[in-house]
Amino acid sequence: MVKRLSYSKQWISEEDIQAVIRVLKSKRITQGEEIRFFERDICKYTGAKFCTCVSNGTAALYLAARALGVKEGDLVLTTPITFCATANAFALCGARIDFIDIDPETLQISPSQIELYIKQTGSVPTVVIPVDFYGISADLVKIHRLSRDYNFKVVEDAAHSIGSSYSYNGEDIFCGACRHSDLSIFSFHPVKNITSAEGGAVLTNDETLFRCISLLANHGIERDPNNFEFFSKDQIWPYELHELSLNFRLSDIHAALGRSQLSRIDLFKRRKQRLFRAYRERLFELEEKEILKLPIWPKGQDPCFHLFIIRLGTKSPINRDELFKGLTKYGIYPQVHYWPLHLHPYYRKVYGYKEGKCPIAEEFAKTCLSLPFFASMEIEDVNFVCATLKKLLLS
């Protein structure tokens, strides 16, 4: 039989299975406390004050920019390397999204290269949005300070990177806590480090953008006349209507997964952090040889990796499509993270974006392959997939 290996794949436990029957056997399963309890965990996890949970990251990304009140011509930068919703969920408010290329060493959006377009443009964002790529943190304190200078928001898109945290002044920082954004927001897509099936979340540590998000994510509805100026006063079941929005909530049962996945992060991050060295340690020849570039692990950062990326180097015989085509032959299933957003049609069309707009991006993206990555694999499989490397670069 071959042996199957996507690049990523939810763990599901049998504590995971008994949390959700329980919810399903309870009174309630949406709208009910599992929500509230997930969000308080979520906060005591990262340190955060305020967590909203809600239906999906697409969902949360939308939420942030309209708590932010992004509007119709807003200028908001982020990186080329993101999926799309990064992007777009801004761009459906109305903003103008412009792109930032990234370091070559970290793959991150470069705080210089958007000091350096704020002067050569004189445009100065509404939002920037760095993200947080492979579970490395984005180089945040340097985008905070620069936000201080120039007046705009951050927005964190760490979806990758729930468990990461990064080194401040001696303290170590969750990713997502805050420190050094207005917002933030996780994914609980069943790729991503833990998984409440489809869910997602947005963090702060302004309770005005906490309130404004909680009633966004309710269809615009409010409840409680303590957190809002009600127009009646003594209505015997406060329900009033205050924003135009949608509901973007999170089920109870999703949460109790959520949850369940939430306490288990610690194995999982130690397991992708062993995965990783072992992928590193066995792929080393490789880019020594110029064969390979492998993904680095920062100093000052303890990471709870996402993704595990190579590039092709300069002395591969093979190109990336090429390699991709021979690792499935073999059952190893990749992936591309990402093609760069500037050059997909929808941004290519509005904006007139062409190719030469972020060359360290573009370059990445031609030469960049995600493997088998996920806290359940064994090293057996990381030994399957060495090897089969070695097998189509070195014959």
Ligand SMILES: Cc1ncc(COP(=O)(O)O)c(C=O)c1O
Given for the second form:
Amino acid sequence: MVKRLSYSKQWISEEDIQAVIRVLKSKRITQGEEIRFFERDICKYTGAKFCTCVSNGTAALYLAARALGVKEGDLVLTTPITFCATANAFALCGARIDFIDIDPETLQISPSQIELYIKQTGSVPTVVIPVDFYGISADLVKIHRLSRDYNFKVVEDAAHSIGSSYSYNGEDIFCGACRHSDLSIFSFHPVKNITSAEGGAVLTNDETLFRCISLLANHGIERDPNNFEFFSKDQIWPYELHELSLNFRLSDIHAALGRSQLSRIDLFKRRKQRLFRAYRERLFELEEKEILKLPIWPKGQDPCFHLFIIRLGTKSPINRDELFKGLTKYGIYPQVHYWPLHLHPYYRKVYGYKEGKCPIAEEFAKTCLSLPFFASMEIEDVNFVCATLKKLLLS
Ligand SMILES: Cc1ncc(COP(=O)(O)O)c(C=O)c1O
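Requested next: the structure of the form predicted together with this ligand (the form predicted alone having been shown above).
Next comes the full complex, this chain leading.
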């Protein structure tokens, strides 16, 4: 039987299963203490002061936008090489979304292009959202510096990068720690570095933002008269609606899975770094022949890689779509991350964005392919994928 290798998948252990069963047998399967423990563990791991776990990464982005008070007409800048949720969450709050091209080497949003945009248009964004694409930290230090110079907020979309760290002034800083952003978000979807099935988190070091997010994650309902100016202080059952929101809570069942997964993140990280090296070594020959371009491991970063993305080089005998189809015949199911967001019908229709707006991102999107890459993958699987690539690209 041909083994099916998808681009990513979860790795569930017996401990994960037992953790979920433990909560299922407990008194509280939602709004219990498991959520608080998961939030505490995330803070301890990343170094961020505050964390609110929510129903998914999209909800986390939406709550970040709400907490920052993003409103009709505010300008929000992000990369076109991301999942639609990064921009949609802010667009739903009324923001005007514009896209900044990526750096051709790092594939992350380009800080110099952000500055050029501000200088050329005279428009200062309310928020910039760098995305830690494929598990590498975006250029957060430079973007943070720009945020000080021009006075905008930074939300780090760290959906790909829980477990990754970057070096700053000799210190290792975890993605999501909010050392160079106002807020950060994680996603715990099964394809991500750790999973809670569905799930996400918003992190910050700012207590006011944290309180606001906690409130908005739970309809806008406040139960603690000490936190707010309460209208009905003497009520026997304190319960007041202070903001307009919806239910974005994570359940304790999901939190138990996420927490158990987080306890194994260092193992996932080590294995993914090993797979990354193995892919690079085996495909180096194709890079030398300019058939492929391999992803980089930037200096000063210790990534928990989310994806392994190759690009077809100028000497490739076939195009990306042909390679995609060729691989599926061997049971290898790659993926494209991402078709540039500004070229999706919604953003074309509403903003009139078209080809040529972000040329580097557009060129990248035509040639990129995410190969199978997940923590439970074995080196033999990497060997099989690389041998198949060579069969398709060297014949
Ligand atoms: C960069 C990025 N941001 C946000 C999200 C949204 O996360 P979720 O699927 O948990 O809603 C994703 C998920 O694919 C993502 O890749």
